[in-house]
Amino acid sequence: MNQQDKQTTRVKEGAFHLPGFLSLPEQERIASLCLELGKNAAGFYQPVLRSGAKMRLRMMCLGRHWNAKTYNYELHRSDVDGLAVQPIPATLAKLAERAATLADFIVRPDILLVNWYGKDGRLGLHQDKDERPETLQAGIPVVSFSIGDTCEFIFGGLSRSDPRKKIALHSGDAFVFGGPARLCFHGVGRVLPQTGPSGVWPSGRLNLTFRQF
């Protein structure tokens, strides 16, 4: 079954869940590539927020670095070690473009945030709003891939107090949100240990989120 034949679930206007978007071989290739990139000098690290709190995940930024203290994108990891950011592999960018197309969006990703959640990994409710104002106003989507353990993904509305949905994102799932849903609040409630396919990812959950600056 190819991607065009797979189910696309509309969560709300502009937000789509694509269960099983990535085949098992694709998941294995992506996981292997991320592990290799993560071993490089500008690989995985634990972000520290401007408050001094450590995020409950490990991160690797490709294309542009997200500065956890300034909430800006930059070409060097000035809040970590000053190293230049690694480029986004073209194969990954193409997969993100394909997922966006299935949700009737177009994206040309130049940012890829790779997040590694352990069994206690979490990510509080937030908006992805640090890209250029023109990108946000155009509703160019965020594309997310999940690999490894299942997570409880929380997706809300444009206000933090809006009703939220809890969606189980399994290994191989994609999630796309843009247009009127581009600035919806979302987060990761929890990761369900040992729920991923055997041998694909060492432990926990790997999440790739593609953006266009």
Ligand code: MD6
Second form
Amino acid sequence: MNQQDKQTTRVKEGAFHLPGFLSLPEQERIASLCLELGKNAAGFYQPVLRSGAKMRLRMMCLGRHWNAKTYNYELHRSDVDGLAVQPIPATLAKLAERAATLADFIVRPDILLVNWYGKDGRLGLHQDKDERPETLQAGIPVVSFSIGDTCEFIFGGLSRSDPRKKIALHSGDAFVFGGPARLCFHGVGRVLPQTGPSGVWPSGRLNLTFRQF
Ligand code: MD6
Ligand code: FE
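With the form predicted on its own done, generate the form predicted in complex with the ligand in the same format.
Once more the chain from above appears, this time first in line as the rest of the complex follows.
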């Protein structure tokens, strides 16, 4: 199937779900790259928030590190082990640029957050607002890829109390939000065990979010 033939579902103005954006070979390539990078010294770790709570996922930041204590981006993982962050593989950034194009956005990703959720993985309702004010103001999108088990993605509005939609994100789906949706609240509810394609990801769900600082 040609990329142009794939559907793009507008969830709200500026927010797009691209089911099946990644082919199975692309998912396999991304998964093995993330596993490889994740085994390096500056690989996966479990972030601890400023409240002292452990996040219910494993994380690896590429390009820049997201500090879970200060919510700032930095070149060394000062809240973890002080190691320098690994770069974003150019092939992955290109794929994210292509997804953004399908949603009529332009992004040059220089940050990639890789999240690995186990069966009890969760991500509370939040806004992505730690990038540069210019980036947020311009509505430059975040592009997300899902690989492995399906999750319940929760997508709300600009206020925490706005109504929310639940969207199932399957292995290979992309989700893009920018423009007027850039600061919408969102989170990850349940991860549905054993729902991913066999042999692509060891267990649970892998999520990649590409951002421009
Ligand atoms: C996740 N994603 O899907 C978490 N943020 O595991 C996010 O928090 C996210 O999917 C910004 C834009 C797209 C996302
Ligand atoms: Fe987010």
